[in-house]
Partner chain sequence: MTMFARRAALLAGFLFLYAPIALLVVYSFNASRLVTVWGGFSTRWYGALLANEQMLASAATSLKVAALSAALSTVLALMAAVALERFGRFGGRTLFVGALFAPIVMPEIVLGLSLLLVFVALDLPRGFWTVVAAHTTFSLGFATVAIRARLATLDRSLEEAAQDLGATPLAAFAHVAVPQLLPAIAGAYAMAFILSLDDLVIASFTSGPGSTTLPMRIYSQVRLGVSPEINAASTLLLAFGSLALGALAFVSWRRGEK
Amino acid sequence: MNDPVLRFDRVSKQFGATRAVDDVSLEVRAGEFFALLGPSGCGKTTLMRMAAGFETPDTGAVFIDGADMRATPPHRRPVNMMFQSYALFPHLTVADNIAFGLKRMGVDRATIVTRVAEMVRIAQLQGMERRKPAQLSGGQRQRVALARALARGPKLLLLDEPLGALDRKLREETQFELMQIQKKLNVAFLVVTHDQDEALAMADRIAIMRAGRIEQLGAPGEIYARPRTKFVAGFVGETNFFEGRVIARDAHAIRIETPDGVIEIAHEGFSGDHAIVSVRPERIAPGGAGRNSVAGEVQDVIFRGDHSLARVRLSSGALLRVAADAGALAQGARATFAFGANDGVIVDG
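Return the structure of the sequence above as one chain only, in the form predicted on its own.
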């Protein structure tokens, strides 16, 4: 997974007064499951469409398998795209949908039969070959679309919100199926999504996009645990922000005066006079005591099965989100909450 199958080299794209993609460079490695994650309008779909050849960069270049794609039309690129709508042919059977691209390429019949059988097996569609799309569930149609996209053996598969049309339970099941298929075939997947849980669950690496630029790029665990900016911390998962003036520091920690008291946070070379700290709800302990402790009243509690998420009104008026054991916190209760110096991360504004 060292050689890039896709490389964006300082690409930009403007639509009227809107700069959809702004000087972006990134690589997708061979065999990698890569996610472009961000809110609507951040540029992630435009970036994918440039890889497919449906949009042309105003500046910069797109390389696939080491070749500059500027003069290569979409149908000649070693990529395939799976759309959110699946775009299956309703009058064709499962087998014929999967075979469609191979027939267009002029592949011989024996090879098509073998390849379709392989895709049916990998996508777990055995026994459905003669069905038509209307006779399939949403998850089955999704697997047919995936099998069709992979049948031609692309170097790179582009997936635009691939699970958006599925209900939550089926979406979770399909995440595992997508990951298994991707690893079996060792094809690079580039997924565009606005669903943070989807990206965290499936991707080897994630690029968080904002206003046409990459805000942070890294492994899911790294992005969740060590967000670099306030935007990333707030977009990926739930978090709390403590903000204030730095009143003391040593080689390993800083003390920050916030509206809800003084907190101490470990740091690696932070030198600013003003700090923003992100603390995840699961890092805050109800009933705790210590240097980083705050008190407040529980406003409401959401039951989430194995745990509850409570919103606590602090003395400053801010709402603190706390993840606790189910039943540990009750609406209207007053309590103290604490976290350690290593439980918070200093982020840029």
Given for the second form:
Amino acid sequence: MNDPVLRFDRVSKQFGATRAVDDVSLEVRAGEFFALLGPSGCGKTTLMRMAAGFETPDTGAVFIDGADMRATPPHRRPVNMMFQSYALFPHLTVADNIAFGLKRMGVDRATIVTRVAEMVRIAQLQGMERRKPAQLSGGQRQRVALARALARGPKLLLLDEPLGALDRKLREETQFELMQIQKKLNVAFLVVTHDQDEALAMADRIAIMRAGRIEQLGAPGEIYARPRTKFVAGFVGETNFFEGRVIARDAHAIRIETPDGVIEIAHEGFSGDHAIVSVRPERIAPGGAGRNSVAGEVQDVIFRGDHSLARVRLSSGALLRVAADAGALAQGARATFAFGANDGVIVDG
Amino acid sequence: MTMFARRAALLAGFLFLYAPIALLVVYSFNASRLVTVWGGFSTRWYGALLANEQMLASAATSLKVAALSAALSTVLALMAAVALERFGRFGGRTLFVGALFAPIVMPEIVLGLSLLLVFVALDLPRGFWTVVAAHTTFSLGFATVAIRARLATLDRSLEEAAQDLGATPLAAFAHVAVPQLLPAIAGAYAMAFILSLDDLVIASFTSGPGSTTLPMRIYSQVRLGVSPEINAASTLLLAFGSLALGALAFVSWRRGEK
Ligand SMILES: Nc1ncnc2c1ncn2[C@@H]1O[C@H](COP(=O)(O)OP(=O)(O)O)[C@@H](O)[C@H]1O
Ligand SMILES: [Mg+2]
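Having looked at the form predicted on its own, could you now put up the form predicted in complex with its partner chain?
Shown next: the complete complex, the earlier chain at its head.
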């Protein structure tokens, strides 16, 4: 394996009383699509700005391509950033916006013209070259910002909420475009987002951030299936939590006393005497047989096209989310719901 | 209030403000030598003015002083605005702000007198350059206010984007911030130009032989009695000021069009 394009080594950053970034270490590998996912205000932008050079870590170091960046100002760093607000230059045309970074590199005019044309083609901006940013739609502006940031051919592109300003329909389309461009140019992408669907759909690897710390890092499937903490389980996808005292255990399973009855869950070396279990809605079957079953009344059903999501009021008063075939559950019905010992994951509080 | 009363009040207001000026312009085209008697339309006083070398020399001095002091003050104002908006809290900032804006509130006569004292103490011969320096000092505060107001509203991420694309902080400012500041810079220049063109008090204290400005010349002639020639000179001064304002309005209108 070659060097990671970007490495944070135990970086921290304090703003007054806020610890925006707290002892973060992570690596972005060459050519990968890496997503930083977390709720708003958790420090994602600050971490990204440290890679671009606009914030200096209080402690720790940032390495790009193996080189320590502590003394390197933004304009000499071999990465580019796509700003959350796009930050297009309002007085320049689309072509001049894209050419801006090339002109600073001191390449000759012919190369600039060719390169701009290439970026215009990749970002599908043909015919817009002479327009000013004010004369573009939101989607077009987003593509200009992307083209401008990619024009210098960086090995790593930093994207701060790249889809945040787009409407829902355009967002999905743009997701695929971003992924295609990323694979085609073989640039590593570090994307900041607070939208879990976006991260799950696009990224090769995801780091979940919470209050300045990385809570879990891994492939999307792994994070979804094996969340390590209650926060990660709840933030990535929908889930149900069962919580209680451990009343029995053997090498493979523990039994937990919850307000909705005793449940049995598989474990690997769990030693605590209080456990929190996350069970995804699609792992729970209405009526079906399973090691664990709970009973309740269907409070409401949300139609989701291929399936429905029902919210069930359990005897303890808690709400259970259950995914079921569309039309299988009716509002007001009483039913039992079952899941197996392997359908739940024990998470930290 | 009725519609009619409102109209009348507005008219009275405009009359109060502009009737004296209109009168001055009209009488500058008076054929008669007597200031208060209309003797028919004529441009003879403009002809006389063109033949009056003293008057012409003063007009040239005034325009040069205005152009130069406005340029100096705009450049300094841009630098001061950057210092105030971008450098955070540096040592002596409060003093700097006070020094910068004091001439705005200080009576002109005090400013003129104190500048005179400085020039005397430094043993500087008073003349063209002392007036330029004095007017630069005088208009710097106004020009800074104009530029700083715009600078404060600029989106900083634009300059960051420029730096991210390889521009040094200075180049980012020049390529990205300055183009957006241009209307404010033009406004600051026009304001400084008009302030200088218009000034009598400070120039009286700081000018020397051979650098009499137009307002000083007009004032000294009026003391010998108002002549139609003075009306013509004042009308020209008015025209220059209006032209500068018109150019400024045109620039900002063109900007708005785009
Ligand atoms: N320049 C700054 N000055 C003071 N506080 C800041 C600054 N930038 C960010 N913060 C604070 O740091 C925290 C993390 O912010 P940010 O990195 O923008 O979060 P995110 O991008 O995840 O929404 C927030 O509490 C924010 O208010
Ligand atoms: Mg952010």
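Superpose the two forms; the largest set of C-alphas matching within 1.5 Å is the rigid core. Keep in mind that this is a model prediction, so the values were computed, not measured. Residue numbers count along the first chain shown, from 1.
- In the core-superposed comparison between these two forms, V192 has its Cα shifted by less than 2 Å.
- After superposition on the rigid core, the Cα of V144 moves by 2 Å or more between these two forms.
- After superposing the rigid core, the C-alpha of H274 moves by less than 2 Å between these two forms.
- Taking the core as the fixed frame between these two forms, we note the C-alpha of V120 moving 3.3 angstrom.
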